[in-house]
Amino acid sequence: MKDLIRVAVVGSGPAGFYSAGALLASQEPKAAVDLIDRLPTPWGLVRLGVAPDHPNIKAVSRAFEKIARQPAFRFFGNVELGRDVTHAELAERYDAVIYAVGAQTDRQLGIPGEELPGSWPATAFVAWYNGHPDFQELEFDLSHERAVVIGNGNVALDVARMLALTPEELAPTDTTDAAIEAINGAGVKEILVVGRRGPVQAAWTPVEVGELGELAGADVLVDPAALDLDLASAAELEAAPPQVKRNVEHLRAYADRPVAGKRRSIRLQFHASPVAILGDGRVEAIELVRNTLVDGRAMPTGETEMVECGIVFRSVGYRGVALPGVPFDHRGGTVPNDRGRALDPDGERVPGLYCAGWIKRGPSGVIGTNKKDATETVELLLEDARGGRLPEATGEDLEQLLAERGLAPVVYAGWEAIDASERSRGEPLGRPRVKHSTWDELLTAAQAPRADRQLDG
């Protein structure tokens, strides 16, 4: 058995720093770990995905900052897996590879004019109001009095949220400025969130559904009769765990509470699909089922009804995207795996290859979750490095390889001068960061301090 192993962790959000965390603290082997992203940024959704308005959640990065701290981890952002290196190149230059690149493309509803403009992946909005350097080009239209989110999750009670806040609301957040002066100056009064099933199966936490009352302009509108749960569903929710039972206590709360007349609603809508989106040339309204709920699935009744909206975004889930050089699922869009051992199209480990977070296991679970994730995949991963079972490294070192090909990667003092760029900028305004937001914008913030003080692994 090495005393040393390297591993490289494709991926810098939760997952991928969970499992450079449990690697670092082996001691039998010990591990140099090198992070990358093709990002210039770390820390994937808690930087880009979060909520602006969720800063605790976003204090998790705190933990992340503690295992970059650690002398032998490196971080080489800016390079991207098929452009600037390949996956048969990172197996030469290290003991083992973990994928944890998470799910980077949203699911399709497939019914017609599901691509018409105004319809959008819930995704690319997130992603533009936080500051995703690959979406800030995007125009939401916001003019029109109805906008519809399709889906029953957190990520679709987000876009709700945010487009429900005030300007006090967003003024002390990280929300790009572009997105603030959007929100603010939106035409939007009613936000309808429409979910297939009923209450008791929506996927949201108590957390996302209660403060939803606490939005200083917005109504939140729910019909008392969508609460009349069928026998099935009354089972379900006797047996259900304490989370479940909180989320339609918010609901019932909502049902009696007097509307106040505020700028804008939000309207839960259950028991529906839909099943075309209608318009000449952009989005003009959004065609609804009414739907049964048999077996606990949602199954159409034939009832349909036309709801008038200019722009909808669909929050239906995420699907992991292949990566070239790796075992791929297109079915289920993960990499193959027995529990982060990859495995080859026949079912057998490929020896070095592993994975870890939503490419490993579907996009599930919450931020956390991933910990457990993670740290299942690198206990496997060191008890092969103990068992002799991993592949022996024999290229040089990545970072030779990246100069050799003329590529200056952000490393983690890159990183550190884009913080602290950003935080000094949102000081004055009482916010806690004004993020760059573009490549050019992220890439010059990042030469404030050079490779030298890169951490040697």
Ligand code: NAP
Contents of the next structure:
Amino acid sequence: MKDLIRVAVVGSGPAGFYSAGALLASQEPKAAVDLIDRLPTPWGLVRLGVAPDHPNIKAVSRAFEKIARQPAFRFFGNVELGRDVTHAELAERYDAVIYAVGAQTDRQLGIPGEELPGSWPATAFVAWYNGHPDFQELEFDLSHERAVVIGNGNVALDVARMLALTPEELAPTDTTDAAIEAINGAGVKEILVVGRRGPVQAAWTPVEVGELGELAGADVLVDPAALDLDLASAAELEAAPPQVKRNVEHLRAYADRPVAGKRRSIRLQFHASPVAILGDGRVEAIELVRNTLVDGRAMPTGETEMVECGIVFRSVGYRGVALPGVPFDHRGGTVPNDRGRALDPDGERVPGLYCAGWIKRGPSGVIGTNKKDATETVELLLEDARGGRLPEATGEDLEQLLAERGLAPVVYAGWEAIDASERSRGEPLGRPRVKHSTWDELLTAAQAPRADRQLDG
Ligand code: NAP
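Shown: the form predicted alone; wanted: the form predicted together with the ligand:
Following is the full complex, with the preceding chain placed first.
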């Protein structure tokens, strides 16, 4: 058994960082970790997915900073698999490679009009308001009185809530200035959130449902009739875990609450599926069909309604994207694996190849779920190392390969420079940071000499 293994982890979101942390904690063998990301910034969805008005969730990044401070850790930002380095080149150099790249695209509805201008994946809106450098050119037309959000997960609630925040609620967050301006100036009066099944079957969680009721600038509207549960749903609720019961309690409270007449409202509509998005050159309306539940599944009744709207956010889940040179299950959008050990199309293990997080299990769970998930992968990787089952690696340095190609990765000190610059821009405004959100700005900030950074602060 080697005393020291060298592992590349691709993707620096929670699954990547938790994988790195578990590896660096190993004593036999010891591990050195190179964490690679296509962006110049680490933390994945903690930086670019978690809603900016949820700073407590973002605070998990402190645990990642602690991992990054360990001497056997290196960060290679601005390095894209397939463009700058291939999987084969990583496999040659490292004893093992863990893919923790998340789920980088959205699931489709598969209905007419889905591609009309004004019909957006919720994930694009989320990336935009969070300052993802690939999404800053997008223009969301929020001038119409009604925005529709399809889906009953936490992302749908994030989008609905962000659209409903008041200027005072947005001001202390790290939402991009462009997004703050657009949301503050939006003509949106109603945000209609549409679930294909009922309140008992919704995928969201109680804290997120509960905080809708605390919004300063939005009423939450729920039709009491939606809470007249059919027999099967009532039985499901009876047997459901406490969080489902709490979700329904929140909804009952909203249904009972008098309307305060706030600036905006979030209306939660259940048992309805989109059948078409309509409009002449842009979204003007969405056609919904009323559903009934049959064995827990949403079945269309044929009864339809047309809802006028100017924008539609499709929030029906993320989807993993295939990585060049790495086995992929196109149906599930994951790397086929056995508890994190990647499998080839014949179901055989691929020595030295592992996965963790959403690309391993699909886009489910909260940030903390990835700790257990990554630990499982790393334990098996270490077991393979101890059993001599990792392939021979040359150990040649990635840094050298990138330098030979004229590529300049953003190393951890570069990210620290970005971080310091963003925080110093935020501090006088009482904001956690003002993000650099274009590639140019990010790369410039990453190269800022230390003295500049101190001047900034
Ligand atoms: P999600 O939780 O899987 O929810 C997807 C929603 O889309 C479900 O309500 C689903 O309904 C619905 N849906 C799927 N296909 C549909 C279709 N064809 N037509 C209509 N509706 C459809 O996904 P997510 O909201 O993207 O969240 C991803 C993960 O991140 C989740 O685990 C979530 O909890 C987590 N997250 C957590 C937080 C937080 O903790 N604050 C914030 C954001 C995200 P069915 O149930 O009927 O399939």
